[in-house]
Structures are given as C-alpha cells and as structure tokens.
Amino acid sequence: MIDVATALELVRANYPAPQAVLLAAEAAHGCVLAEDVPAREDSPRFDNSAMDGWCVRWDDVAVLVDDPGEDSAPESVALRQVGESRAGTPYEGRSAADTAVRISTGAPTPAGYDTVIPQEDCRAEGEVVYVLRVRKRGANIRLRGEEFTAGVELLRRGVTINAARIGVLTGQGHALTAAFRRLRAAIIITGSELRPHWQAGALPPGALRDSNGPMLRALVTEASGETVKQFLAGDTMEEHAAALDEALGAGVDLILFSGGVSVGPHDLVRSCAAAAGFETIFWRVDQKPGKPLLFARRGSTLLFGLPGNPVSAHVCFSVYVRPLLLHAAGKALPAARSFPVLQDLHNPGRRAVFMRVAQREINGLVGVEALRQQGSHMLSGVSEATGIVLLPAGARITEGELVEVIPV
C-alpha cells in the first residue's frame, strides 16, 4: 500500500500530453484553443449604420445645431429620399446635396454620406424626409476596423472556447479551429445487484439503482472529457471482460471501473484488467475513503478502478482522475485555496482522510466546516461539499487554523 503523495506522483507521471486536433468551431465548445488565432478581416468589414434611420451629408443638416452667436436654428431640414441601403443590399447611387438614403441597422453607409439620423429624429412625408434633430458629424456609424483590424491576434492559445468565442471564430470565417482534444472515456459499473437508474417499478430485494454511472459520466464531462461507452457489468469475469473488450475496441483513452477492486470473491477488476494486458501501476492507497484504488496502463490506455461506494468513487475521481483529464484537455486544475476551519478537526485513524467540507461565513469570517455526512455511502454530503481537506493520520486542526481545500 502506498501513501497519497506517492499515488499522485505516479498518476502525474502517466499524464497524457495534450494533443491538438482540428475541430469544427461549433464542436470545440468547452475545449482549449491550441494555437493563436489571427483576425482575417477588419471588424466591422465596412462602415455601417448602428441605427434604423436616414443616412445624410452632415453639411446638409449642420444648420440644425444651435450656435449661441447666431439666430436660432431652423426647426427642420427637408431632404429628398433617393434610395435605401439594407443589410446585404447596399445603396450604390451617387451622393448629392440635400438628399437622404434610408438605412437599416447593419447596412453599409453609402459613399458620400457621413452621418446617420435615427428615424425617431425625423419625419417622413412621401419622398421627403424632414430632419428634426442632429447630434454630430459621424453619429451612429460603426467605422470599418473600429473593433479590430485584419492580422491582429484575435484569440490567444490556451483560452477556453466559450459561446462568444465561437461567434468570434465563425464571424471571421474560421470554420475549423485547432483545439486540445478531450480524452475519450469508457465507464464500467460493476455489481450484479445494480439496475439502470431509469428502470421503472419497485426493485427486487437486495437490488440497488446505479447512481455511480450517471455521476461519473457527469464528472467526466465537467473535467473536459467525453464518455463514449458506459456499461453495467454483473459479477462475472465474462461480463467484465466483455465490457472491457468493447471499451478497448472503441479506442478509448481512459477506462473507469467502479466497484470490484477490493479483496472479496466478486472483486474481479484487477484480474480482468491483467488478463487484458494492463500493467498495474498501483493498487491500494493509504487513504479513507478509497483505499482499494487501482491504477493501471496498457500502452496509451489508462485504467482506474474506483471503489463502488459512491462517495469513495467521487473523491477518488476528484483527487486523481479529474486533474488528469483537465491536463490532457490543456486546462489548469483549479488551484487549492487555504481557509480557516470553523471548528476543530481530528483524524484519530491510521489512514489519511479526505474530509468533505463546505464553505461558510460566520460573523464575517469565511471558512470551511466539515459536513456531517462523512460516510462513504452518504453521497448527499458530497452534494453539499465545496471542497476536500486531506487530514493526515492522527492530525488535529484547531478552530481558526488554515487548511488547504481542494475544490470539487
């Protein structure tokens, strides 16, 4: 049996290197950009209107601007409407004095016209437009390249591709983008007592609904992985081997077993993995929960045997598997932070304990306190947790003392 620090070192030594692949921009949502992306075009690509209204020549309407040293400005200026510029259909006529072009938001501003008057500041009567108010030359026109110009760095390597960045990429014609690929995972939940969580009706005596499968699938997604296969396998070598063979046939990068990794007569994962050619890197860690954790490798395929207890599975995933998936996806693991504890903590046992804690604020002090439900079967406690604190064997932490909290 090895300690937690050694187990973490062995997992890190087997991290797969982030691998860049070309993805459709829409499919890259949540992935990390693998290279800098330059702008291909100016943005905006052309001068265009920010308002619905009329495009005019400032010299024709400047008289509406009050000048304290002159007589009062006229109430309006009459202009002749000579055409329309619509989004996708620009006006191509020539400019002329005392004319206006009707214009829609986003439409190109015609050559020779330099100001857009909002329609609420005008009154149209047939082919005549009466301009009632003006502000300044160039008002309501978005200038070509005012957001950015072609050739500038648009997005930087290492940023996560979110919805807005997909819009930026596709708006510049980047239909494909280089991103670090998600690891492809298979999840194999073992136990003849388990039934699919969606199965209707009363369960037979001794049966349980599978909660680890949906939970682990969600955890893989949250850690920027992709689950491509998921199985329930009964407690026979044949069912274990069939699920493992199908997972390997799908070319997955990571296999997550849950259950079947301890020392009971139905704990078959280690022997099944060995028969399939996996080499054990470690089995059993001096920790609670999750002592019978298994880590193995066959070529580039990694395998974790997580305990079957849901809390143990969640904690082992959070501590060992999640960082691996994030690393492969080009993402940094959220940094552990130090908080004061809001009550004394004690680990009287001989194994290190991963204690689930929740962040609280008491009398203005932000700290963490241990959740009441610490049993390895009490998943509701994990659902309230904001982090995990590793307490070494025999550790005593007094109220107010700082502890390092691993975010979950």
Second form
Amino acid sequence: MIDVATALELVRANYPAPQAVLLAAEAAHGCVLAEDVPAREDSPRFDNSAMDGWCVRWDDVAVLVDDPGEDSAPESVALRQVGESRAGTPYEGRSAADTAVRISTGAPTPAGYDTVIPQEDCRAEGEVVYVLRVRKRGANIRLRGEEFTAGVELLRRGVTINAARIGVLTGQGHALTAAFRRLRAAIIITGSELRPHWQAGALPPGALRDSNGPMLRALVTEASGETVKQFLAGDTMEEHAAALDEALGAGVDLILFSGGVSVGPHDLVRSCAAAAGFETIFWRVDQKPGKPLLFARRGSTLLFGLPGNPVSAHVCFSVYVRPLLLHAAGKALPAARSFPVLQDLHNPGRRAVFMRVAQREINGLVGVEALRQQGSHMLSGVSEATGIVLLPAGARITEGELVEVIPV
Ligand code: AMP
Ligand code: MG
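Can I have the other form now, the form predicted in complex with adenosine monophosphate (AMP), not the form predicted on its own?
Whole complex next, starting from this chain.
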C-alpha cells in the first residue's frame, strides 16, 4: 500500500501530454486553443449602417444643425430617394446632390454618402424623404476596421474556446481550429447487482441502480474529456473482458472501471486488466475512502479501477483522474484555496481521510465545515460538498485554522 502523495506523484508521472489537433470550430467548444489566431479580415469588413434609415450626404442636410442665436434653420430638408442598400444587396448607383438611399442596419453605406439619418428622424412621402433632425457628419456609420484590422492577434493560444470565441473564429472564416483534444474515455461499470438507472419497475431484492455510470460520465465531461464507450458488466471474467476488449478496440486513451477492484471473490478488475496486458502502477492507497484504487497502463492507454462505492468513485476521480484529464486538455487545475474551518476537524484513524466539506458563512466569516454524511455510501454528502480536505492520519485541526480545500 502506498500513501496519497506517492499515488499522486505516480499519476502525475503518467500524465498524457496535451495533443493539438484540428477541430471544427463548433466541435472545439470548451477546448483550449493550441495556436494564436490572427484576424483574416478587417472588422467590420465594410462601412455599414448602424441604424435603419436613410443614407445622406451631410452637406445636403447640415443646414438643419441648430445654430444658437439664429432661427434661420428650416424645419426639414427634402431629399429624393434614389435606391436602397439592403443587408447583402448594396446600392450600386452613383451619388447625387439632394438624394438619399434607403438603408438597413448592417447594409453597406453607398459611395458618396457619408451619414445615416435614423428612420425616427425622417418622414417619408412616396419617393421624397423629409429629414427632420441631424446630429453630425458620419453619424450612425460603423467604419471598416474600427473593431480590428486584418493581421492583428485575435485570440491567444491557451484560452478556452467559449461560445463568443466560436463566434469570433467562425466570423473570420476559421472553420478549423487547432485545439488540445479531449481524452477519449471508456467507462466500464461492474457489478451483477446493478441495473441501468432508467430501467422501469421495482428492483429485485438486492439490486441497485447504477449511479456511478451517469455520474462518471458527467465527471469526465466536466474535466474536458469525452466518454466514447460505456458498459455495464456483470461480475464475470467474460463480461469484464468483453467490455475491456471493445474499449481497447475503440482506441480510447483512458479506461475507468467502477467497482470490482477490492479483494472479494467477485472483484475481477485487476486480473482482467492483467490478462489484457496492463501493468499495475499502483493498487491500494492508504486513504479513506478509496483504499482499493487501481492505476495501470498498457502502452499509452491508462486505466483506473475506481472503487464501486459512489463516494469513493467520486472522490478518487476528483483527486486522481480529473487533474490528469485537465492536464491533457491543456488546462490549469482549479487552484486549491485555503479556508478557516468553522468546527474542529479530527481524523482519529490510521488512514488519510478525504473529508467532504461545505463552504458556509457564519457572522460574515467564510469557512468550511465537515458534512454530516461522511460514509462512503452516502453520495448526498458529496452532492452538497464544495470541496474535499485531506486530513492525514491522526490530524486534528482546530476551529479557525486554515485548511486547503480541493474543489469538487
Ligand atoms: P464494489 O467496489 O464492486 O465492491 O462495490 C461496492 C459497493 O458500491 C457495492 O456493493 C454497491 O453497493 C456500490 N456500487 C458499486 N457499483 C455501483 C454503481 N455503479 N452504482 C451505484 N452503486 C454502486
Ligand atoms: Mg462489485
């Protein structure tokens, strides 16, 4: 049996290096950009209108500008509408004095016209447009390149591709993006007592719903991985081996077994993995929960045998698997933060304990306290937890002392 620090070190030594691949921009959602991305084109690409209205020549309407001390300004200026510029269909005609071009938001401003008068400031009668109010030359026109010009750096390597960045990439014609790929995982849930969670009707005596499968799948997604295969295997060598073979055939990077990794007569994951050529890196860690954790490798394929108890599976994933997936995705680990404990924490046992804690605020002091449900079968304790605190064997932490909290 090894201790937690050694186990973490062995997992770290086997982190897969982030691998840049070309992905469709849409498919790269949530991935980390692996290259700097320059602007291909000016933005906006052409001068265009910011309003629905009429595009005019400022010199034709400048007479409407209020001149304090003079009341010679007319009430309106009449212009002749000579055409229209619509989004996607520019006005191609020539400009002429005392004319206006109907224009829509986003439509190109026609050559020779320099100002847009919003619809609300005009009155149209047939082909005649009466301009009632004006602001200044160039009003309501978005200029080509005012946001950025071709060649400037738009997005930097290392940023996570969120929805807005997908918009920026695709708006610039970057259909493909170099991003760090998600690790491909297979989840093999073991246990003859387990039924799919969606199975209708009452469960037979002794049966349980598989909650680890859906939970681990969600954890993989949250950690920037991708589950490409998922199995529910009974406690026989044949079912274990068939699932493992299919997972290996799919070329996954990571295999997550759940259950069957302890020392009982029906715990077959270790022998199944060994028979398939996996070498054990470690089995059993001096920790609670999750003592029977298995970590093995075959070539570039990594395998974790997570204990079946839902809390153990979650905690082992959070502590050992999540950092590995995030690393491979090119992402920084969420930093562990320190908080004062709001009540004494004590680990009277001889194994290190990953205690589930929740953040609370008491009289303006933000701290953490242990959740009541600490049993490794009590998943509700994890669902309420904001973090995990590693308490070494025998540790006693008194109220107000700082502890490092691993976010879950
Ligand atoms: P094992 O590690 O296979 O001995 O499983 C330990 C216990 O965890 C089992 O007896 C079940 O009560 C529970 N368990 C195992 N696998 C799952 C699962 N996929 N979903 C929910 N509970 C499970
Ligand atoms: Mg089992």
